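Shown here is one chain on its own, the form predicted alone, set out as structure tokens.
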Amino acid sequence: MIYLNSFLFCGIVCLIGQLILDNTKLTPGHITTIFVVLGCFLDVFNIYDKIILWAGAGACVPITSFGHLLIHGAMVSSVDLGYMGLMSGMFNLTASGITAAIVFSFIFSLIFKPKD
């Protein structure tokens, strides 16, 4: 049933982009920063950790992850070390996706060449 509801919500979340990019003049740029957003005020209510719970791994793979993560950090950082947790530990838990994707974006750009 986990593998059902991890389908189910990627493709939710998938479902709403599409939506929104096709009835809207917003840009991919602006749909992401909603989701990364929707994440974030979805782990401040916590909310998220509850989809996680019911989607399994589905919920960590979409952009909204990513907003997650970076107020989870965040929060659990301030409370040990107050203010400069809040910047600090909004990259604890984000660091290695950030830098896979740095890494890999180069070695991607040595072997690819773009189109005209």
Contents of the next structure:
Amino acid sequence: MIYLNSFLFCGIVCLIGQLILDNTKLTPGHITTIFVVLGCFLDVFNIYDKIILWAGAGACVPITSFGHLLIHGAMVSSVDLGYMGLMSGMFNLTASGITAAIVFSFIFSLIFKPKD
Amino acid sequence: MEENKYKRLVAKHTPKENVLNNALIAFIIGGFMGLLGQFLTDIYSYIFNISTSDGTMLMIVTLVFLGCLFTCFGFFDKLVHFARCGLIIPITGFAHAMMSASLEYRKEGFVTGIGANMFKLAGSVIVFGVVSAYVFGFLRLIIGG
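Okay, that's the form predicted alone, but what's the structure of the form predicted in complex with the partner chain?
First the chain shown before, then all remaining chains and molecules of the complex.
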């Protein structure tokens, strides 16, 4: 059942993005930025956590989960540290994704040559 | 009069994109990305005997790895052009943006090329994500006390 939910949720997020891309003059960069801010906003009152319970990894694959993980890490560490925790815990949960993207793209750009 | 005529001419020759078809392709490809993510998470949790959140982390690293690797092989650009938001909205789009920027600026050297331009396309995601997370978190701390 969770497979169907993850298919539906991830598909619908992509569908909304495609509709925005086709019907406005926004570029893909604008759309990913909008979705990150949207993911942040949805986690202000823990709505996104409920979506993850329902859709499983289907809610973790879209870029909205990047915004959700940013604010989630900040809020978790602000329980102990207060306002300083917002800054120190910001990258706690997203660090693996960002580090992977930086390391892999650096190493691969040494190995491969750009294809035109 | 001339201007109106010109506008009509431009509108006539602008290639019309099939909105419904594009949306369907994005829905199906994006859905399969979500399915793949769920499948990988379950497999990792089962094999390594770890919690679902750790499995999710490994799954994201795997998808980023695949996105970078396929961009290097050259056929991911065509896939992105075909599936559009079906591959841009998932985390593979983030990996694709970073990888193509660092490949493109590689010839300008390591520091001024790769180092300075790696976040050229993907930087806006991080900047707006961090700023909005900080603002929203600050507001929630004030409201929640």
